[in-house]
Structures are given as C-alpha cells and as structure tokens.
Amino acid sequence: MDAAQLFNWVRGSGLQLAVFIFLLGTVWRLIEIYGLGRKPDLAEPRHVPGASGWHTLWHRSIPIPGMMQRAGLTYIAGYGFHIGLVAVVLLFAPHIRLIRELTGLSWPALPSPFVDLLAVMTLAAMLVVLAERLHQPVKRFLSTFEDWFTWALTFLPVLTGYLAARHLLLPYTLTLSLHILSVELLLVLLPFTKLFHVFTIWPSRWFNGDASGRKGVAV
C-alpha cells in the first residue's frame, strides 16, 4: 500500500469503522457504568454548607491550598496539556470541517499560528508530564503498562498533526495519513482504557460529592 492508497483508506473506511467503534463502545460503557445504579440512601440528608456535587466538582477540579507549592509544575503542566489538547482538537479549522461533515456543527476557528503554538506547548507539556512520572519513584512504581500507552496514545496525535501542518520531515501525504491514522486508533481504544476519563470525570465527582454531602461531609 503506497501513500496515496494509505491516505484514501484511512480518510474513509478506516474513519467510518474508527467512529463507529468509538461510538459504540462508548454507549456501551456508558449503559455499563450507569447500569449499576444506585442504592437508595434511607438516611435523613444533613445540610452541611460547602458540602454538595457541585462544591465537590468545583473545589475537585482546582489544586487544594498548599499543593502549589508542593507539586506547581505538575499542576500547570497537566492542566496545560489538557487545556491544549481540547483547543487544538476543537478550535482548528480543518478539525471543524470534519467535525462539520459529521455532524452538521460548525464554530469560529482560532488562527492557525495560534493552533501551532498551543500544539508546542501540549506536547511540551505533555512531555514534562512523562518526565516527572519517570522521576518521582512513587509515581513510577504506581504506573502501569496502560499508563504509558495511553500516553503515547494521547502524545503521537499531536505530534503528527503538528508535523503534517508543518509539512516536516516526511512527505506531506505520508505525514496527513499518520496523523488521521493516530486519531483513529486513538478513537477505537478511548472508550476501553483509561482515556475514557473524559466522559466520567466530572460526572464521578458530582457523584461522590452528593453522595458525601447527603452524609454531610464536605469533599
């Protein structure tokens, strides 16, 4: 398969079969996870101020007082890269196009050097993000084979898609192809690994801080 028919393949039936996977794995997870419902909670609910899902959510999703100090470059790096990535995929103009043809949903793109910039700072960050998982003893042992992979799973993504605006190192076509390739592989394994964190964590957060709240116990 030369470039031009790798290029063909992964823009159509490679994408289809992509997003149909991520679909339905997605829903499928989904109805798993909520399926478990819930036990009904008998107790009389204790109104406690500051103890609630959406004060958990809020205060869950900010560093807690003193960890700054503690961990600054953790924190900034991990909400940079995640902040990065969201805009780089949502806010580039050819990813609205796809998204467009999908879906019918369009918005304003940022401009493309602003997008390259943000592309650097992600993968920077992403890659001070490895570094001190690599350097701190507890973190290294806590990680595990899935840890780096989704990693990588999440890292080569933008790396090509930088690469493939840039039009460096390889052939523009090869490089397009990779980074569509990267996407797709990426969308098939999201809902099965950890990476489906995007569609729980909040929900997870509210979740157990009501059920703490109803207790009266602030998280």
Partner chain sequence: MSGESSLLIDNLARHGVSRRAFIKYCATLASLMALPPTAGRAFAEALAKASRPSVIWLSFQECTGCTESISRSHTPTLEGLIFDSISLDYHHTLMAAAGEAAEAARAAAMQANWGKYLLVVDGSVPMKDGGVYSTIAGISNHDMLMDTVKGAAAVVAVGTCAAFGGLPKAQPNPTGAVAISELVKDKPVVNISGCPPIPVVMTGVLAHYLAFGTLPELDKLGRPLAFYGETIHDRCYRRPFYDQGKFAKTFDDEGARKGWCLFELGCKGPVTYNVCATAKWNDGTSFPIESGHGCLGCSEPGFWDAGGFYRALSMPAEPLKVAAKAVAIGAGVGVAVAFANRAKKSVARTDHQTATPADLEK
The other form holds:
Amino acid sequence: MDAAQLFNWVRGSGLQLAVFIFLLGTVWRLIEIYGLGRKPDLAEPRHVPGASGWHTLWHRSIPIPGMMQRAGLTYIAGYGFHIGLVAVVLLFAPHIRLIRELTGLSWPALPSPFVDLLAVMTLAAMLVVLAERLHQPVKRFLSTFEDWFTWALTFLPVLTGYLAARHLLLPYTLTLSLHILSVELLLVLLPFTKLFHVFTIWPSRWFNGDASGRKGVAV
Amino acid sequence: MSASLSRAVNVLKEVIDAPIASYFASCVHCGLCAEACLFYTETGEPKYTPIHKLEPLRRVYLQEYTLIGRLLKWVGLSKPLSDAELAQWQPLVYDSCTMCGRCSMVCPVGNDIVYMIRKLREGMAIAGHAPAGVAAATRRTIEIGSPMGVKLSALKAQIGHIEAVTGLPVPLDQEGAEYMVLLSSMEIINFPEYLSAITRIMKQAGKTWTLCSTAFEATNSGIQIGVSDLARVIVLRIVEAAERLKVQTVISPECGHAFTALRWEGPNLIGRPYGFKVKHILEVLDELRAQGLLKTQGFGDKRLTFHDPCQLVRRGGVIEQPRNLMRMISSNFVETADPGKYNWCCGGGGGVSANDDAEAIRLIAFKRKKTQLDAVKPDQLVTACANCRIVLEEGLEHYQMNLPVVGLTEMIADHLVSD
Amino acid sequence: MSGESSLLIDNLARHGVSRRAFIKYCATLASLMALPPTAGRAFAEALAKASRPSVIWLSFQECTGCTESISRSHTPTLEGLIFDSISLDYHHTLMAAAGEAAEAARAAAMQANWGKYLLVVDGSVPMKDGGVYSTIAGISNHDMLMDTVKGAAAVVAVGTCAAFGGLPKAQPNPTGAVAISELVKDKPVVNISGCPPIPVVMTGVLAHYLAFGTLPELDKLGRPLAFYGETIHDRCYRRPFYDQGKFAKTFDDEGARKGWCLFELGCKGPVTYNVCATAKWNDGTSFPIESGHGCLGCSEPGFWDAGGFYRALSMPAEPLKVAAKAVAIGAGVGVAVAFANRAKKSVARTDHQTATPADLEK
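Output the structure of the form predicted in complex with the partner chain; the preceding block shows the form predicted alone.
Following is the full complex, with the preceding chain placed first.
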C-alpha cells in the first residue's frame, strides 16, 4: 500500500468503519450502562437551592478547597490537556470544515497559529500527565495497561495533527493519513475503554449531585 | 465457590445499578480520591486510594453486567471473585474507610465512591468478611436492642436519675407527643448529659415529647456493616413505634450514622415513606431557636471550634444549624480549615470505632484531625455525634492533647435561661 | 469462410493493412501493456500466426454502450479489424440470425469449440426473484451464463456492469444484479471495467490471448494490470496544477478557463485506475478531463454510489451514511444486554436469602 492508497483508505472506508464502530459501541455501551436502572429514593428530599445533579454537572470541574494545594499539578495538567484538546478539535478551521461537510453546522475558527500554540500546550500537558502517572505513587499504583494505552491513543492524534498542520517530519499526505488513522483508532476504542468517560462523566456527576442534593448538600 | 461467597455475589448482583455502572465506566484512574481520604493522606500508602477499595465490586460488575466482561469471564481472562481476595480487601473496605464521603466530593468525573463502598459492604458482610467487632455489635442490636447491649432497665435507671436531678418528668411511651426522642447507647452509658439536656430544652420550649420503650436506640450498625436486611429490622422498630405513638417527628440523637440510617436510608430499606418526619436534634434546636422557643443566656469566651460529623453534615445536610447554635452561646467560635461539608472525618465513622482490627490505623488517621486542631488551637471542641466524641477523645488522649470535647446539645442546655 | 486463410495477418492484409503497420501497432500495444521492447516483434509474430478463435458474446443487463465503444468504426481502425478477425459466433446485437436460429448458433459454436472458446460478457446478471428481470429466448441470464461458461476457456467481463455490477447494481439494486466474477468461480475471469471500457484495452487483452494463449497479469480486482496499474491522476496532464494547489472552483471560473485541476469539482482521478489519460478516446482525441470535466471514476467498483460526481474527494465519503445502521445495531446489542441484565438482577432478587446475624460471624 503506498501513501496515496493509505490516504484514500483512511479517508474513505477507514473513516466509515471507524464511525460505524464508534456509533455502534457508544449506543450499545450507553444502553448497557444506563439500562441497569436505579431505584427511586423514597426518603423525603431536603430542598436546598443549588444542591442538585445539575449543580454538580458543572461545579465538579472546580476543585474543592485544599485540593489545589494537594494535587495542583494533576489539576493544571488536566485542565491544560482537556481544554487544549477540545479547542484544537472544535476550533481548528479544517476540523470545522469537516464538521460542516458532514452535518451542515459550522462556527468561527480560531486563527491557525493560535491553534498551533494550543496543540503544543496540549502535547506538553499530556507529557506532564504521563510523567505524573509514572512518578506519583497513587497514579502509578492504579495504572493498568489500559491507562498507558489510552494515553497513547489520545496523544497520537494531537501529535500527528500537529505534524501534518506544520508539514513536519514526513510527507504531508503520510502525516495526514496517520493523523486520520490515529483519530479512527481513537474512535473505535473510545466506547470500550476509560475514554468512554467523555459520555459517562455527565450522568455520573448528575447521579452523585442528585443523591447529595436530595440531602441538601451541593457537591 | 463457597455458599457464602455465592450469596455475596448474588447480593452484589442485586445492588449494582446504573449509577455504579456509570461510575466504573467513568473512572480514569486519576488518583485524586486518594488526596481526599484521610487514610491515604496520613499514611501515604496508595492501597488506601478509595477507588481501589472497590476492586471486587468492579469485577463483579464487569463480569455480570457487561457484554465484554461476560465474554472475558467466559474465556477465562477475567477471574471470578474468591474468598481469599475478599479477605484481602476486608481491611480496605472496613478498617480504612469511615464512609465519610469526602472522596465522593472530589472525584472529577463525579463518582459517588462512598455509595459504592456501602453496596460492596453488602457482599463483603454476607461472605463473612466483615470485622468481628461490627458483626457482634449488629448481632447485639438485633438480639438485645442496642449495639452496646443496653437494655430498657438501664434506660429506666437513667430516666430515674435524670428526673431526680432535673426535677422534670421524662415521658415514656406517651402517645400523641409531638416529638419522639431517640438515643444512642453511647448517650445512655457515657453521655447521660444528653437526655438531661433534652428534658430541660423541651420543657423550656413547651413541647410535648416522649421516649419509647420499644425503640429508644437509634444507632443502626446494620448500615455500618452493610446488611440491609438487618438494617431494615432495626429501622422498622423505630418506624412502628413512632406510628404507634402517633408522633409528628422523630428526633435522631447526636449520632451521625443513626441519622443517615433513619433519615435517608430508612424509607428505602422499608420500601415506603414514613408517616412522620425525621429530624436531627440540631435541626430541631435550630427550629426552636428561629421560633424564639430556645432562649439562652451568656456567651462563653472560650475559644470553641466545631467538628462536623460526616454523616450529619456532608452526608446529612445539617450544615448551618450547628453554626447558628454555636453563635448563640459563644463569642469566640472559630472554624477549622475545610469546615462544613468539606470537613475531615474523626476517623471512627462507618463502624471503624467498633472495629478492633482498625484501631492502629484509626489512630494514625487521627493525625489529620490533629493537624486541623493544632492550626486552630481551641480551648474546647464541640461536636454533635456521640461516636465522633468518643473517637475524638481517644485520639486526643493518644496524642496527649489536652482538649475537652463536648456535645452541642448539652452545651446549649447549659446556657438555657433558667426560669 | 473456407478457402481463405484464417490467419490474422492474412485477414488484415485482405483489409489493406500492411505488415509494417501491423508491426508498429503491435509495438504500441506491447508498450501500452508494459511488455519489454523486444516483446513487440515477438508479439507481432505470435499474433500474425494466431488463428481466429471462437468468441461467444453474451449481453445481459447492459446498455450496449460497451459494444458501441468497441465496434465503433467511423474509420477502420486496427482495433476494429482485430475485432473483425475473431470468429464472433454469437452476439445478439450484431449477429444476423435471430430467435431460435441465434440460440442454435450458440449451441453449435459451443459444441464445435468446446473448452477453447472465449466467453465475453457485458452487463450484470439479475439474481432477484429467480432472475426474471432479464431473459433471452426465455432463458434467464444466470442460466445462460452458467450454461455457456461450461465449455469456455476463459471469461472476459467487459464494462463495469459485467466487471463489478455497475449501474444495475447501484442502490437500491432492484434486480439483485451481481458481477460475473461473483458467479463464475472455476474459470479465469478478466475484468475490463469502464463505462464504457477503452477499445484498445479490450483489443489488448484479446491480442494477448491470441498471441500467447494466456490472459495478462491482473490486479486485485481482476483487471489487466497493464491498463489499470496507475490512476488517472498519476498520468493526468493537469497534475502539475494539483501539485501547485491551483484548482478550478466552478466550471466557468478563471481556473477552469486556465485548465487548472478539477479536483475540487469532484474529479475522481486520484482514486480511479484506468488508462484514459494516455490511451484517450475517439482515436486519441481526448479524455473527459481534457474536455473540462472531472473523472467520474467509472472503472471503479460502486462508482455510481461513491458519493456524488461533483463532491470533492477531500471530503470523506459520507461516513455518516452508516450512522443509522450503526446506531440501530448498537441499540440492538445494548437493549439485548440490558434485558439480560435485568433478568439476571431479578433472578438475584428471587434467590435472595434474608441475612441473619449468624451469617456475619464466621
């Protein structure tokens, strides 16, 4: 397979297959998880304004007092890489163009040099995340193959995307193919790894916030 | 698989629900829950990371309720749960977890970890991997009526004593009273000041109240050991008594998990809402204060601080009430770091104080409280949970800190306007 | 035709083609087919001595465009003449015989040349509803193909319909059309795709077969590698504009007038394997891109459903097209697991043994 054939495959059949597995897996896993249901809480709720599942949905993104001092690096690197990732994925002009082609939706893009900067920041933050996972005793203790693997799965699209956008290292067609391929790999494995938290984080936060909110405590 | 182990797996299959599935799917192994857990912060040992304590539950979830987990189990890549493993996890699930719920508050993906610990304990206990001390306390509560083996005769002696001292009647089994007051064994045996305080406060407020001879004990070690079948029996005693006596409100004593058991778990255990309200004594006192029915005099100038009992505050929602009451009687009330819902556990909740295996680690974990107190340097430590109070007293003694601990209700009673 | 030489060279001579012209043609053909330069003469010699093979041509679900393309003879071409130089014993568009006489001719040719005749097929075969959508003389295409192929030496599937199913197979494929290679498994099948295929490709394959008695080397899709080894894009004269990033954005803009690359107007050249850019059409006059229109990709499988002729290739081939199916299957799996889980949980509840204090102490 030469570069052109690879490019055609990742852009055509490859992408189609990846999207197919991603959608299939996501719907399956969501139903599998939430189909288990939950018993209604019969205890009389305490109504306190602000204490609810909805509160926790966004408020949980802010560390509680003291945590910044205890685990500042985890939070800062975590913010850096999550915000960077979302911005690079959703605010890079070619990505928006792709989304528009697929769905008809579009929005303004960030200037490309700024996206470049964000990509570098994201890569740096992810390297910090990796270093922390290697060195911090708790993270290292908890880590399984999946943790290292999903890190790579997330890192590669950003790295190859950056190389492609800046025309670095390899011929453009090849880096672009590798970029699309790495995104496809990410899509295929997302529903079946901890990366699925992109979906489950929201109901998880809601469940937690709801249970606590019924007791009148905003968490 | 032993019979008890298969019963345990069966129980876990019953309790696993969508939130648990969602939580396990969400965990990214960030390890932040460890930073919220006093057993980790005070030991630095990664095995105390809260989410790690749930490993047996996670495995059962994956193997029973996910397609991929089932396949992995089927082809032998995922090993079934073993007794040896549960035995290995017992110190993590019981000795080093007070169910304080602080981890549930920091998890960035929103996992309610303590909710899962509570469920895992259902299986651990049935498999016979619960601490003997807590198991014995549960048996005594079921068979004798109280975890410490306190019988009605002991209560009656206490009542006689209090009536003599206060000169006020202590009503027992009085139908139609507004409040039914519950006690914890600890309050009958170690802190009789509590009942005395209630007697005087109710008199001043002009409220009718009663104790009940069949349901005076509020504590529920069924909740702590994690056996809903037994917790239900204990809750039902109170529910039946309260409905028989037609009281409007049942008052949970100064005991954190008794409040959680009765207020939040109870209706779910018996499968129906109550015909009465359940309030913690601090909620009642704060209501009386707001209605002008609680009149105190004098402000202590001692430097006071309040230890938030986890089950009452973070897990119970009684946050502002103790502060309102503290300010009523003290001009020198200071908060420790991380007050209210952010507070750190005394180290003895969730059955740990009744668990002999946990004594060493509990005293190590107490260093967290010690650090908090050392920073504030109070003259007196106030709390609203008899269990916290005992654990605090033991911890303070162990670290040779000369700091008296007092219950908030009796402190209020000491400042009552004398008629 | 008795009394006359059946050798190809003599036949050509009778039509006024000189030996010199013939050898030159063979050299061209050899180079087109990427045979070594010395092969041209050997090719010519072998070809000159070839005797007329029997060819049976079956037309199924097709438009006769392929026959048109190959038999087009506004001027007598060598292709046309070579085509004339085979013994085309059955071709219901071209043959004089009709009805039972025609079918009799087929049977006779099969019998006379059993195991040696070449079977050429254009058009796809309808399989739905017992193949009723296309019949000849009351015989379904499928039955006729399977019957005729038995004695064939090899099969040449001419045109995209025969090679890959083509237009009849386009969604929603109402007749259940299939390609010849899906039905014929025990004989060599050469796919000469294109809608229509280029005449020289057709004759090149025939010439190779005549000269060497074998079929040329094929690619993964069963097409002669010599003609389908490179993309249109690889050999396109507009390729330099692509490399410079100069694209026509509409059919009437500055770029279009300057002959810039038609990529953004949906040209499928980069993914289409065929020889149009070098062999060209209409006696080497031009090919679609030269005429100002992008390549449709007609020699590739499924070209009709490949996402729009004017949709630029840089756009992914509509990955969301599969979304509904993926969601439906995912929901099916999820619901099945959810039901199994609920059943399991309900069994667990039924099996529940109420705990007693004795259970806790061991």
